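Quick heads-up: it's one chain on its own, the form predicted alone, in structure tokens.
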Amino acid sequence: MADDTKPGIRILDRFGAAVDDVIEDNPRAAAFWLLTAFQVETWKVRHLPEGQKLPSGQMGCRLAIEGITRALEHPDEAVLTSIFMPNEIFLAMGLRPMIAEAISDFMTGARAEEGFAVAAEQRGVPESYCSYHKILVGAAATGVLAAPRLIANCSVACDANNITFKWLAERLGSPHRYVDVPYDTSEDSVAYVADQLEELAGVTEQVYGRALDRARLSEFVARGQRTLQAMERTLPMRHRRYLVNDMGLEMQEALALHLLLGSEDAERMALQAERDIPEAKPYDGLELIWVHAAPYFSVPLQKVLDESPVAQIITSDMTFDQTRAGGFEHGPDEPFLAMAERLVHNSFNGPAARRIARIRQLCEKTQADGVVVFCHWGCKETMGASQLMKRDLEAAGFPTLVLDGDGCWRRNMSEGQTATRMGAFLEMLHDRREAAR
């Protein structure tokens, strides 16, 4: 995910322009240029990492881009999933999860989102539809996205999930499995989801001709739980430490913790963060919790928030959505129940109060100065809950800014206005802190 201020963006400009020129007339060429852009970025992240980032941040950046690139390079081993799907089933079988929203995000990183979003709208996708899903639909409709051997998604956390993946399966002719996740957090709900995940495992075995080793699956689930617990332990450590963070890195770390949860790489990243953060430089700027997606490409916001002495994003609710307060009740010896428990209790599942409670926990554990709620274009869940979030979080003592924009389509971002509002919010937080001293 490159930003517009760095020299590499000129290369990505060329890739994006090349893709736009041939989307409709030569989708195979567009797919080639898109994969080439991802491969260039993967090489750069692996061999020329940004030295100022913490080692755990460099790992998160690398895992995110490598995960998507390798899946696109090996389509016979790829499974198209939604971001909140438990992927341990696929990882334990040696398959490559390919999160739909991440594909769109990295298309934006390659500056190629415009053509796909327009292609989707020209085919009847509403203007108000989520841009992540719109870009993905455009890629499939034009033939740039190859048909995956299996599509598997869950109902968490948005209405678009219930439409996009069904349409993709029909359009691409791919087998499709949908995991319905009840809002109720009872053990009956957990058992209901566990049965669906076990059925999904059987379908995956049939589609790919591979047997799932249940002991190996338990190992992945155990690592996943350890990874989430290690990340949770880092929350209090983040206060007054310079995380060398930016909006792109926050999204990449969140992606790594969904795409690769249960892998050795994801656990190493979490354990590295436990070592990095306490040793990081002291930080006296403002510390923010970011809610939902982030427009990492926005230059005006980059100037305010990315690796800044004035304010930093201390974490996001998308990075910490899977940990259950009080720990997990089901262990790795019950892998399907354990994955189902994590899905049912996900802070993005169910009523807004559940998500707000989790955001408040993040604020309290990190001693954050304030919260930014980003209402991504077309995301009815976040838009509908944003004022409830603001009311409840401010009542708990955490000032909250609600911003409207788009996390992956530049066209829908009023960047100057957004940066002005962010600047005013930070000024207010600074004055509030000074008054309290």
Given for the second form:
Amino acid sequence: MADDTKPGIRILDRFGAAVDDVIEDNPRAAAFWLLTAFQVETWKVRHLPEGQKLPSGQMGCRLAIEGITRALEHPDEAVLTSIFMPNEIFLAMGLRPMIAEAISDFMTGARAEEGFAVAAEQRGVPESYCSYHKILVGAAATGVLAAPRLIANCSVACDANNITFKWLAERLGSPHRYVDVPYDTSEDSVAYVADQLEELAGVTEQVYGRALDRARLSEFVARGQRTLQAMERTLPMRHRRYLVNDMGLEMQEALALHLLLGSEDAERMALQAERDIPEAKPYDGLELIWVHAAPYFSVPLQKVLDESPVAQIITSDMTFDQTRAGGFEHGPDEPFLAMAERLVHNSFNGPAARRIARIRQLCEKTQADGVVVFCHWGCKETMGASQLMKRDLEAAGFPTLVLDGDGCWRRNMSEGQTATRMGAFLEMLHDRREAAR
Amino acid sequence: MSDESGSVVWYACKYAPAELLAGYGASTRLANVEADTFEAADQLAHGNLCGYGKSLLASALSPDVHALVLTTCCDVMRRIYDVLVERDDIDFLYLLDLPHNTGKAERRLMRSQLARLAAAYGSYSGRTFDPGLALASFAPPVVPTKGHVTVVGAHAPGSLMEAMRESITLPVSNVTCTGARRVASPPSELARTVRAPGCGCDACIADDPAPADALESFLDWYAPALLGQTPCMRMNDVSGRSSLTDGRNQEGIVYHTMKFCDYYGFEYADAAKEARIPMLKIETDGTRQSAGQLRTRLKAFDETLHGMADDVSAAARSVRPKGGPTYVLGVDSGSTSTDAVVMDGSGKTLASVIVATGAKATAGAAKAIEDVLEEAHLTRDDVTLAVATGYGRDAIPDMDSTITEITCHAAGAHLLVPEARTVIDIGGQDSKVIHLTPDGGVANFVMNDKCAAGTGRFLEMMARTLEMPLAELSRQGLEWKHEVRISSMCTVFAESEVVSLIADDTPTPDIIHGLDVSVATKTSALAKRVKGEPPYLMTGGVANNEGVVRALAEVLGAPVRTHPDSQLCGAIGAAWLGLQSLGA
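Having seen the form predicted alone, could you now give me the structure of the form predicted in complex with its partner chain?
Time for the whole complex; same chain goes first.
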């Protein structure tokens, strides 16, 4: 748990400022410092995990940090992808997916996001652009992000996916594959996406000079489906259990489930969660569903949400987006169709009603006290649907707070307003619960 | 948006299948709307959506709108559709899924999407597809006019196009995301499927294609044609867009971006680097506000295209010969001050004044003219030519001509500091950076977009928050000891940051320095946009704030000069350009 007054944070502040100072003139030094910082963090989470966290939480944290750091350490094996892109193809080939949004998030963790975001804006990136993408563009434009051997992203879930990766590929000279995901969920759409994924597999084989073993791919797809099912089973277990989590961990678990879905590690984490949660201590604080990214660096939010007796995030829709209502139709024997089906039916794809239905389902399964819809700066997908979410969820009996801010750029967080809004919301939920008792 | 007949289908994207709908007898129209207020959108969706989307939402809630076809072209349009679905006020509301690629698989998907839309609209309207109506609705191909100015980028609101027509003296062509609807003309083989009504005999009936077959044939050709238009920026392959900015038949480009639309900022950044012809970036929020500033920028761009202020030359030719010495009056009517100079035929400034503009630009200008003439010991009749510039230029009576402050600042700066290559002017209401040609012409320029951040107004508001006069703000800003970062560029948020710093007992000079750096950073970003280069000259009221000047030099990495007469730069330029036009 971080706090701006802690000495460690003050050191990080200086580190971030030092990186900011050199990104334009000495990008190699900046890249080296950042990688070293990530390596230190990787060592820490592996050897000195936060003991109070649930074992599954410790695993989620380790998988996310290790996954990205190792990819940065081994650029020859890295593939730059977007958060919703299925990664089983790469994992089955022994490659290391590197999710763009996670890189930005890690820059924020190192308090080095300011320089990259400003560098991007100075090169013409619109102020209203998603900060995750802006930071990544800044990192590439300044030369801190080395050219990946392959860039592969999908159109889900927002416009930025249609711009950033293409821009990066042109600037960095990397081959680029783009998977277009239709809005509607017909079998035609699934087949269309499956064809594109199969084509991507061929390109990946060519770029890395490795063959994709189809049987191995099916194993990864099967494991991915089992992982999601195990995670789904944890939902009803979460109510009134102390999850010992924080906003950062919530995002790390979501990241692990996208970055490494299909791996043995990710399945182990899900199965561990299934064992941990029923054994966790009882919890009497408020329980919230978090919608979209969480600004884990926000001190006022940390005070009330991170390992706090006041309230905890019971889960987020970023962690539980990869399911299909009624179950999947395609199994591991049709690996490309199975991955395509998961992508087409992702709750972030398609109309807002689909995502809202999934959030409502999460609320019902976890018996949450309320929902926070976090309108991350630049995310028109979430912002545009935020009032629809509020109206729908409140009609279903789940009070909802629409909170504006930024998941990765401190500049766009108005901490005073955030503290007041979240404080008032929690007071309201508390009173509501007391009245019901 | 109003539709008394009930047969109008509105659309908001160039990929909307207008011709297919026309085949069902629909009258299709682009929803070129600008809402008076975004209240509905703010309440039903969110404030941080693009102005076009918010205007569309507000307009679509009108009871006059019966049919609207949207596409999945961008995040905002998809969410506007979601909100309208929830409202359930529109009789026929349809979202067409648009692929991002244009290959064989995508054309097949597009065709099946169009077939679904056709079935839905046929069922709604109770009509069958008439290929004759569809084919007749195709607009003839547009031949680009030689020597035109192209508006590229995000949807150009009607007010922008009006301002373009008023301010740009060349033909204007709109190829923005909604303006560039150019579906290829149907081939003659397709046209042959449309026949004149037969005589009714068995042979005619047998030869006439059934409506369903006609629709199939039409869709086979139409889906690729619709997808094959010059791509908008949401498409994956945008190489076809290079023709929009390649300079062929173009005299200039106005690149329009819209607040909270992300697609076009990227293309602009690249296009500006490679531009072979003058390019002006305009960012709007899709409302009719800031029309004055918009016209100033467009007019200045027009002046750039002509290389010289034509109006003033014409005015010079028409002024009556007075005999005797030449005196030119230059008046710069700004938001805070009105400046006036009188120049003689040799270019020497005889008198100059700076007066407060006050509540009325005309009154401020009258006072400035009266004072400057008095100082020069002249009367109005002695003045050979009077040239006005600045925001209030059109409101000043009895001027012979007007020129925008961009052109005047460039000329004035060149006169004051001939070696200057970039002018940074930060005034009360706006800030601008002008990249000069070696002879003092405008190579490129940029102005801040409808936002007080980085302007004199920003510093005024912060001085008020810190409870001190502006001069004191300038003085104390030099005494800073520790770096304080004011991270928000937004005036409102920056003010709350300042309040927090005051609450933390941060020394006032450090706060002021943070504000100075904030202004400098914003201005530096503008300078980069026009490829500004040293030597820099700073003009405008904020040039008197040494803290900002020093911060700017640091951020730009080069010295920033000022001049004792920098505040008069616009008026001096106006008088000088007037003098030039007289052939003096």
